[in-house]
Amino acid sequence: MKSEVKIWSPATVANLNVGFDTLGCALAAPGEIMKLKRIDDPGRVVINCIEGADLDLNPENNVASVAAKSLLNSLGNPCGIEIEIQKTILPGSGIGSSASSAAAAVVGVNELLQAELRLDELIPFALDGEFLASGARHADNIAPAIMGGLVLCPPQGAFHVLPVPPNWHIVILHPQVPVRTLEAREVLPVHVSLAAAVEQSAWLGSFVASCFEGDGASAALALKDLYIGPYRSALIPHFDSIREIAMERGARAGGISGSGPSTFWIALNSDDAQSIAEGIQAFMSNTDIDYRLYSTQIAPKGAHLIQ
């Protein structure tokens, strides 16, 4: 076993409009760092410090420690683990803050103990941490945070890593306003029409086919959101204005990341992505809302060991 490891873990975009609770991707930026150290106290997990966010140090109330302990227990508790977290993905951002921490924790334990579990085998343990944060075991943030790339999560069976659409450049806007996952779910309709369900499933099929065909433009075109975004957009400050700016400056698609408040906007070249970011920045600078803006792409790797 190693004595200490350092893990980088990505932010994620879940749903991607067309795949509610089933589709997600890892982002090349932002990402955060977690250090895990072996201690001589079998089965004990301790959070030593958290930088960048005001989160609970109690190991029973933190997604990273819960995920780490779940995996550690399954491996027979050969040691204890001390965790240090450097948060850059803010909680409540809608870009997978809790998933990034849970992913880093289980990848870190796997590396620290040299357990040699496959990435997909780590997902159930990370979901134990994610459940603490969201009350659900949806893997659309966790799976890409661990496996990297673009991942389709079926109700049962293996996770599917899809070919990444070529030439995708993604602009992420995180307005720093609270949107609780529970609140975002409460605004969703209990029932949708058969016509809407059929059309949405057809767009999801078109998206998957476009990924395998290597057609980035058609994949972006397929990102329709017929029964989630229209209800949640009212929770996102200036959503309609941001959408208009992004589309005018070359975005081929966009929408709400996870339950918000972050939004994502997809361009097919770096020049359009830069123009979108500049337009959004100019607009947001005239509001009274703090925000973070990222220009990024889909990360081929999920949480992984760094030096």
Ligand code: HSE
Contents of the next structure:
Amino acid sequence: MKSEVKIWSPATVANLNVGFDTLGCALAAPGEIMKLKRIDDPGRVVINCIEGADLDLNPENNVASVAAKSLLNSLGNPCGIEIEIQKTILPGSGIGSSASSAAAAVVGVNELLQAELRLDELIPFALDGEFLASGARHADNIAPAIMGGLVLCPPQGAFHVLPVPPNWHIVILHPQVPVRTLEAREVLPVHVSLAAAVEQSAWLGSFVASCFEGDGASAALALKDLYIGPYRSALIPHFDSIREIAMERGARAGGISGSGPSTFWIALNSDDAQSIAEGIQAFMSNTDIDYRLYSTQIAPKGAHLIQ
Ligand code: HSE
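Okay, that's the form predicted alone, but what's the structure of the form predicted in complex with ligand HSE?
The complete assembly is shown below, putting the previous chain first.
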């Protein structure tokens, strides 16, 4: 066993318009850092400090400690663990703040205890933490945060790491207005029409095929959101204006990241990505909403040891 580890864990975009609760990707930026230290108190998990966000230090109420405890317990509680969290992804961001913490926690415990679980084996423990935040056990943020890349999470069976569409550049706008996942799920329809379900599943199929064909333009073209975005866009400040700016400046697709308020915009080259980011920045700086803007790509690696 090691005595201390330091983990970097990525933000993620879930849903990607075509795969509600089933598709997500890891981002090269932003990401956050967690330190885990072994303590001589078997089974005990404590949070020492959280920098960058006003979150509960009570280990029963924090996704990282709940996830860490779940894995530690399954490994027979050989020690206790002290956690320090440096948050850069604010809770309620739509880019997987809680998933990033839960992923860092389980990858950290796996490293600390040198347990050598496979990455996909860590997912259920991270989901125990994520459940606290979203009230559901969907892995579309957790799976890419742990496994990296672009991951499809079918209702049963193995997770599929898909080939990353080539030339994808992703601009993320995070308006600093929290949207709670639980509330963003409540605005969604309980039933959808058969016609919409057929069309949406065809777009998801086309997206997956395009990924395997290595066709980044077709993969972006397939990102059509028939029954999630239309209901959630009212929760996102200036969604229609941002969309118009992004598409005018070369975005091939885009939409709401996870449950919002972040949005993602896909460009096929770095010049278009820069132009999209500049246009969004110019627009947002004339509003009274604080925001963060990231120009990034899909990260091939999920949460991992950095020290
Ligand atoms: N798939 C989830 C949702 C992601 O959109 O509600 C948010 O955690």
